[in-house]
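Shown here is one chain on its own, the form predicted alone, set out as structure tokens.
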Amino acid sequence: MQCGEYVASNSEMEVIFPGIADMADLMKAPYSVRFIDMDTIRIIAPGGREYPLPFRGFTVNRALMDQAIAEQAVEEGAELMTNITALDVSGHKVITTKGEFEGKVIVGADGPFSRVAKSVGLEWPVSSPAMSATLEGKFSNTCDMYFGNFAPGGYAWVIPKGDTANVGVGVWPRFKGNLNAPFHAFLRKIQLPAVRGTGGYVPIMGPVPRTVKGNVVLVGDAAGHVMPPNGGGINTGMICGRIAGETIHEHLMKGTSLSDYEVRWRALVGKALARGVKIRKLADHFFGSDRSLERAMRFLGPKRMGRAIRCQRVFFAR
């Protein structure tokens, strides 16, 4: 599972992205499979100092959540095909491991190294490597984010799910080497047993320059729809996915341009994600040493760090 399985609450999303409507309907599937409700994210500095930040969210079973979304789609008339891989896109044709299919519109929702994007010449988002595993044990009811040189340029996390927790490490894109080393260093740091982790990549520098080309649109990780300060992508993927669906419907029924999708998602979430990129770049200046990172965290304090994880202005509130 290449996912922390953490979902921000609807109330948090309405603060981060003002103007979102019908969140309860949109997030029906994630809420139906939630495990643990949390009202705090705890930031742990390199020296061990803790900063509890009020933030409402919950954990989910990602596999069940995806299944619930698929079931909703099938109920609305979609055809679900499993054990099939898209290999290439050429015009209106999608070449797969089970033959060719045609589509008036093709949606690339196939991750940060999207084959759909590559096929039509769209850029991939800047992504960082990460490794995680699910461990059994007794864990707190907070989402913990650990910072330090064991996770260069990134952070490690413990996200509780009742009797288990998702534990992982993400590092900066220019990291060289095997992620097993920082991952197991973190497990030793928090006194958890050594286990085999699953590797993946997380977009961390915001959306790609273009998410529409011809009859192709990109959504989710493929588009870089991930909040740069914290790596959260479920909420933004759902929000932008709905915008894509509505725009495609209007395109097919009324002739609305697909480029309207780009305009609409940027108007709703683009500004916050752009602020998140600036926050991420600012933070990168302090990731070189634990001492500078510790000092930066003390200077920011809980209130400013809370604004940072929400992709809000850190120093000037309006």
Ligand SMILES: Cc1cc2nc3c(=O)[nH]c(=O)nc-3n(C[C@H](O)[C@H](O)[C@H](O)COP(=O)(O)OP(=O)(O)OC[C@H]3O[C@@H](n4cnc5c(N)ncnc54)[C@H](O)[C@@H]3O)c2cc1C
Given for the second form:
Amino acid sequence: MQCGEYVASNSEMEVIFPGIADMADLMKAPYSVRFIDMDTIRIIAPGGREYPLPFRGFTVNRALMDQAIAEQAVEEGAELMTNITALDVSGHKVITTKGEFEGKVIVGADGPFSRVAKSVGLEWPVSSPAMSATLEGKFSNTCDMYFGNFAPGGYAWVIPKGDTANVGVGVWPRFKGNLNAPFHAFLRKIQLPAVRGTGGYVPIMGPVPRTVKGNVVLVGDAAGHVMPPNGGGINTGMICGRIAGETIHEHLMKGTSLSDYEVRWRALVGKALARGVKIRKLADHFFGSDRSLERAMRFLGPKRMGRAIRCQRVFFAR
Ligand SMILES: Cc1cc2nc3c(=O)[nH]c(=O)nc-3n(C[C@H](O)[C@H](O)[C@H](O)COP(=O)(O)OP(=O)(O)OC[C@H]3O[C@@H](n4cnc5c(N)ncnc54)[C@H](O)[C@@H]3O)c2cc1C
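Target state, the form predicted together with the named molecule; input state, the form predicted alone:
Zooming out: every chain and molecule, the one shown earlier first.
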């Protein structure tokens, strides 16, 4: 499991991406497997100063959530196959480890190093390494984000799930080396026992330039549908996934161009994600040292930090 299992609430999504319709229906599966509701994200500065930010979200059982989404798809008529890997896409053909399949439209929802994207010459998003593990213990009822030199260009997190918490660390894309060192430095810092983490990548530098080519569309991490300031990709992946599904349906029924998918998701989430990239780039200037981070956090204060994690304008708010 490579996930902090934190999902932002529908009310937050409506603030970050105004104009989204029918979130309750879209997010049925995550809400059906939720553990703990939280109304605060606590930002912890390198020196220990805490900035509580009002932000609503909850933890899920990600494995059950993914299964619930798959079940919904099957109920709607999808055929589910497991233990199968796509190797190449060529025209309408998908070559897999279990033979060849044909599709009028092919969706690459296969993560930041998408084989589908690569096969048709679409770009991969810029990704950052991250590592996490689940630990037992007593944890607060807030989603905690720790900043400091132990997580260069990123942050570490403790996300409570009841008797356990997901603990992890993410860094900037240019990080070279083994993430075990920052991960274990963080565990020591918050006095948790050393455990083995599992690694993954998060596309935190915004969407790829093109998400449609011919009969192929990219969705989720493959498209870079992740909020750059916080690395959350569950909500955005689902929002854009629905837009993809609806556009493909219209394409098959009415001949709507598949490129409308790109226009539609950019209209709904594109601006906020682009602002998120700017926020990350600005933050990178302060990530060099604990002192400059500390100063920047004091200057920003909780209100502006709250706007930053929501991909909103940090200065000159309207
Ligand atoms: C350590 C870590 C913690 C995170 N924590 C959070 C969090 O708390 N909240 C949040 O919102 N986001 C979090 N994210 C980001 C989030 O996990 C992703 O944005 C989200 O899972 C994207 O969904 P997806 O369906 O696009 O891709 P994925 O969830 O990566 O799913 C892609 C699927 O495609 C399959 N696949 C890949 N290649 C092939 C192939 N060639 N053939 C067939 N199948 C293939 C993979 O096995 C996988 O099942 C985290 C990421 C990491 C790495």
